[in-house]
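In the form predicted alone, a lone chain appears below as structure tokens.
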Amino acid sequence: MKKSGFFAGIIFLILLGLAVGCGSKLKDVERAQREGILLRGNNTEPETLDPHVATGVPENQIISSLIEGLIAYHPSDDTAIEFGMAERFETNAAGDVYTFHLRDAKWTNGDAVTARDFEYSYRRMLTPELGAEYVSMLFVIKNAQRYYESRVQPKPGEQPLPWEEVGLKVLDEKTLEITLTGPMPHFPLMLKHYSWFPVNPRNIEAHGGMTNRDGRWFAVGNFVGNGPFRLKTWRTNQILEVEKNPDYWDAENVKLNGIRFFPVESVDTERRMFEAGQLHLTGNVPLHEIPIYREKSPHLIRTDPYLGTYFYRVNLTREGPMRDVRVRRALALSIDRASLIDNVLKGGQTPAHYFVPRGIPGYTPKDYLRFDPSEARRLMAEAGYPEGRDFPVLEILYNTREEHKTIAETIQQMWRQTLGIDLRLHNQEWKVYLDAQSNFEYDIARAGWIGDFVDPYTFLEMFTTGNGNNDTGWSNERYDALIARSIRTGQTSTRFALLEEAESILMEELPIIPIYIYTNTILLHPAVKNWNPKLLDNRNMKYIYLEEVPPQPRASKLY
């Protein structure tokens, strides 16, 4: 899941203009306390609220309020089952056949929540003419990868595979069975990620059909959903506001009345806004303060670990040196992460030597890198720029964000001393960012990957030939051929065996530099309570609640 990014400064000016009672005795938090409501930041604004569309944190933390698939999220452990909109399910006893069992539910419109409306959604995500971008997520069904590429290139004189012949059966309204390409013990972990949502078919019709992405669904007042919470405001770039949904079908144990995403993109404007007691809880903390907040106000400031890789993509289909394997190994040895982790982050996060994060259960990925500036510089000689000499001058490519250019402007010095290159800065806002990688308008950009459930397969697959998510230009045919190995069996040690060599090869190749494995570090307020550790981050939000806390000293008196 792709990370989040920075808006404009002058979103903090906005905010304290539109902030509810601002000259009061109250802070915003404790009012919002007393109503029950959660304040937020959203890191940016979302790109989207459609769920087969979605392909960031930002939008997840949203749309997941809003909209329940299957399996929902656990309160506290990222690898267990929590029943959502099945209240139970069956295999069958080769493992490949699932069978889920839909509880009774409503979307917010007062449709009944049916089977059919899930294989609409599916077949909605498979379809190509819509775009989505984690349509492979879906092509562990049976034929789904084959009903869709028929559609994409079809071959020479053959028809388009009939959707009868995907793995999706409606038995009734209340029972869908899913076959796969092979046994899979972890998929119902899979199914907890927004692209296996349903949308509202009656809904989607209305404005525009199956594969319009042009927003009208989702907008105020059409929105439908059938999650613990629906939409209530969305003013852009200000705040989006959801509230209870009263027909959701576990309502009484929804503890918030609402939840308020501010989408501030600047890390100090959210902290400011924390100290203001505008925020109940921030997305990030500027680097700088992390040191000033564990030593001054340790109960405020909160770091657990996060499955995830900050790494720099490579753009292959540009001419160029980073063609060279050769050159972008260099670039690789060059990065000195712990200095760059203890001197820069100082948040506890790891040395990336590898691309999937160590902490998956039976998967141990080997240190394929190193800090080796004497190899670097040889490497480069070797590729025909020693000393960085006739190097062209390329661009690192972030999403404007303080901490991504701390970072590029601390690997772009080390190039520099390493390799005696110059590469310059390049930001860009959170939208535009997104839409570069898309269509290979960079050299090298800066990038962040958070696993989709707890498994190394949510890192891997997304580098295979032709994935949305891919956004390198990278293909191999062996590393391609071993990812569909790994869904094709049942047994564990096996599939891990399969990706680890898959992950030997992406290391090989290095279409993108790993650079360290995230920690989630955040400002919390004490009033937020069941906020528990979590190695995705992926939140119920039904499960948490505000409990009244005494006057807290104000933060910004630390400083």
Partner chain sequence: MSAPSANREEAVLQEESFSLWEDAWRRLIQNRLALGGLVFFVIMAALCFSSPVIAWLTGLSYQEQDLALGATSPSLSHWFGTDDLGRDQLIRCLYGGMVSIGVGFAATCVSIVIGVAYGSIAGYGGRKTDAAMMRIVDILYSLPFIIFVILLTVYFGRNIFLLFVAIGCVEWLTLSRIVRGQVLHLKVQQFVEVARTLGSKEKDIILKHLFPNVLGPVIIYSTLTVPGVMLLESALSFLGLGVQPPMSSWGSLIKEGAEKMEVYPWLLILPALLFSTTLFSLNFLGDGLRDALDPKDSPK
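Form predicted together with its partner chain, following the form predicted alone:
A lone chain is what you will see next.
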């Protein structure tokens, strides 16, 4: 008996010795630095690498390094135009026809990138059989919506619209003309979104055809792209590696030799990996670690503004006090957002006294809300609940996550203190929570929204009547009309004025209670250069480079 224990001890010691031997080697980041490879935490396993089917941020980070659209991400400014596959473009006088001139570029299979490839790609997006989630992004093209809808739900007697009617014209191999539904000055910015990325027609056709979704075309070995990097290895839940694409048109300016994306779901694991020198940058930082890094090693932590709002939805389809706008206003006025941010979130977020985040050039929302306990109490009394008397027990619904729980606990407490009302917390598993929200089975529900492109429209559009993402049951004719009018206006300033009026209605009626404007907080190794603050955190990876820096002391050794 003692013998086997002895052997176990020996084996353990051998293993230990082995490991200690390994410990003296270079850290992963240092080795990768020499090889010019960036090690990046990427949250979750990508669901797909097909730009027309993808929906998530982790997918976008990978796809945008493999494929380049007409307009690419600018290294520092989300509202600036960075030419990608298009060398230049011009618009007509009315501002509704764009002509793009493509540069000489190649796919990784040797094909030249042509205007036909783009036509093919957009046709693919608009073919209902593909089931592209982001198809509506392309509805700004003239007749694109009709083309799509006449195939999905044809009106009685309606023929499917022929492709030729859609506002896309291949003028020659290198020239593409896009006709829009109306004048749209921000159209080139929309093209940065991956739903506008091209795919290689020959490759798609070789792997099941245009609308095939079995995804064989983007497997390692099959993938054909035109971006600064090409796919090298991909192991589910472990690693996805891309390497520099020598055939990229601007290959000489691509500084990294490769990127390894790690699908690390746990933020705590990701932070430990960063600390241990296994990652150059993380996608998130655990809330409780932020102040520590701020204090002990501020050079490792980065907080950038982010185009997203955290808010609470209010269910207006349920009978009860929440139908009363005074109650909603009282709730909105009794959240001490500054205290929540300073003491709980600690990520330098902005109090959301409005709904559309600031930072969109030309659009400056007013402060519609504030922290005003006495006004809140007055409103509650006026609504018939002085000091919270007779207020029914309502629930705050959130999906299970540490951060949402903490916020809900804090807000529950603020409402109890200021208004004397007691709400219960209710957490649900993610998909159950989504289901409860769309079926209006909640009183107050946590929500968040990240802009698709830098424009207030992507925030305000969702609260129009019957919009799939409204989920509050709120409906306001004037609001709907303002949003509709804004699409038809070509003038940016008029458009923003209309949208601002819409936002003021939203903040008057408060079917939602804005809480804070997101920031993007990450841990970033000092070797990573040219990582600029960006509103949408979209990176053009060809501009990122690594610089030799001395080995870093660990933050954990500092406490």
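A quick note: this is a predicted structure, and the numbers were derived from the prediction, not measured. Positions refer to the first chain, counted from 1.
Assigning each C-alpha to the better-fitting of the two rigid parts between these two forms places residue 165 and residue 35 together.
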